[in-house]
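Just the one chain here, the form predicted alone, laid out as structure tokens.
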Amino acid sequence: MSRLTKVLFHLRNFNRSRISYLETHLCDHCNLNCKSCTHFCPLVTEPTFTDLEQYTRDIQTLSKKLAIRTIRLMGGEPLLHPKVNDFIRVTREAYPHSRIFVVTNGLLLLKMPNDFWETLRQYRIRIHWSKYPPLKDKFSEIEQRIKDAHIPYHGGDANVFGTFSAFGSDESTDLKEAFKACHNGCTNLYRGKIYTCPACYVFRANNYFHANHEVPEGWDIYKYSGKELQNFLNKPISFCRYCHHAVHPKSFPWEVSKRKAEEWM
């Protein structure tokens, strides 16, 4: 990078507001379907892919308003998207100096073609691999494939889960207490809006169970400035009152979802 490019980059970042983290779905459906998935993916009954053109507009618009340290491309299972390489390219072009991860359960890693691995290398993308129990016998083989491709990766065992302890009930957690205790900070970009956390996908539960639960508020990235978006994300939202898990964490062994309402409520 030339000296002039570095100066221009730092000036651009200086004039933008900042957030530390953003995640976004490449698709809403999954090929594993974990019990109590906080993204409600088991309740997506048909393949649901993010539109590349919409995402390109969104991420380019956001890049003019917010500097972001870490971006994670996920789902659902992102490797199910036939245009995963294009999402990687578009994200890197919008955020040339962010840490970018593809977050995967690993089920498809051994089947990914060479151009996927080349795209990861070309655009300096890392893999975050969640090691779920069904793949235990394949862990060594998958790890070796990632190493052979010379791709940096992070990951760990995903053998326990938690959920919104009071979702769908009249119980309530103090908003500020829950927001302060929340270890996620999982800002989500979804269809032109950003949300405080993946609770934005509650609408999937409403659709599947024919319910009318509260859906968290999102903020239109085309309407608000970077500073306004940053301020929104730094405050608790009404939905935080359901998150007993943040204040009093509880966990249970990983299982495949049976798509029962009590998994989330």
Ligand SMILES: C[S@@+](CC[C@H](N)C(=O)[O-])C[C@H]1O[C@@H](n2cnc3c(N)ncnc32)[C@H](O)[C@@H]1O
The other form holds:
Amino acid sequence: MSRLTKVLFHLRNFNRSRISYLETHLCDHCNLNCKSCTHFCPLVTEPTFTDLEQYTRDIQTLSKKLAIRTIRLMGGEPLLHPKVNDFIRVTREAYPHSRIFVVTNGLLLLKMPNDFWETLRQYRIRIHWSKYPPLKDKFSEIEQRIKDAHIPYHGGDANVFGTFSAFGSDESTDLKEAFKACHNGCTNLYRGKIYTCPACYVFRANNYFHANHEVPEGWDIYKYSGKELQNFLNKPISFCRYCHHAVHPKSFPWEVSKRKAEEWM
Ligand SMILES: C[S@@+](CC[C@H](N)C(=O)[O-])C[C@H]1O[C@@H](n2cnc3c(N)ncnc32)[C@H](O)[C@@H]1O
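Please supply the corresponding structure for the form predicted together with the ligand (the preceding block corresponds to the form predicted alone).
Whole complex next, starting from this chain.
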């Protein structure tokens, strides 16, 4: 980086508000469908891809308002998107200095073409690989593939899952307590709005189960300033009262979803 670029970068950063973390869906559907998925992906009945043009506008707009330390491209399963390379490119162009990950269950990693690996290298992208039990026999082959491509990666064991919500329960968690316990910054960008956490996808449960659960508020990234967006994200939302996971974690061995409402309760 030249001195001038550095100065311009610091000036731009100085003017922006900042958040530590953002995640976003490249598609809402998944090829694994975990029980109690916090993104409600098993309840997405049709392939649902994020539109590249809308995403490009969103991420470019956000980049003028908020500096972000870590961005994770996920879903659903992001490798299902035929334009995954383009999402990577526009994210890196909007955020040249952030840590950017593709978060994947690894099911498709061995089938990804060379241009995918080349794109990861070119745009300095890391892989977060969630290691699920059904792929156990392939772990070493997948790991070798990532290493051969010289991509920095984190392999996270995903054999224990948790449920974060208490829909349909009379219990209510103290908002501040829940927010404080969970707030590791799971900000989600979805279709022009940012949300405090992936509970924003609860609308999938409403559609699938014909239910009427409260849907967390989202904030229009075109309407609000960076400071306002940052302030919204720094406070509990009323939906936090359903979140028992952070305060009283309940976990169980990973399994495939049977698409039962109880999985999210
Ligand atoms: C929703 S997945 C989407 C990305 C990709 N399909 C994957 O499986 O890594 C993102 C991350 O959330 C984790 N996750 C989702 N629901 C969870 C739950 N109920 N308990 C623990 N981790 C969960 C997954 O294991 C994964 O690491």
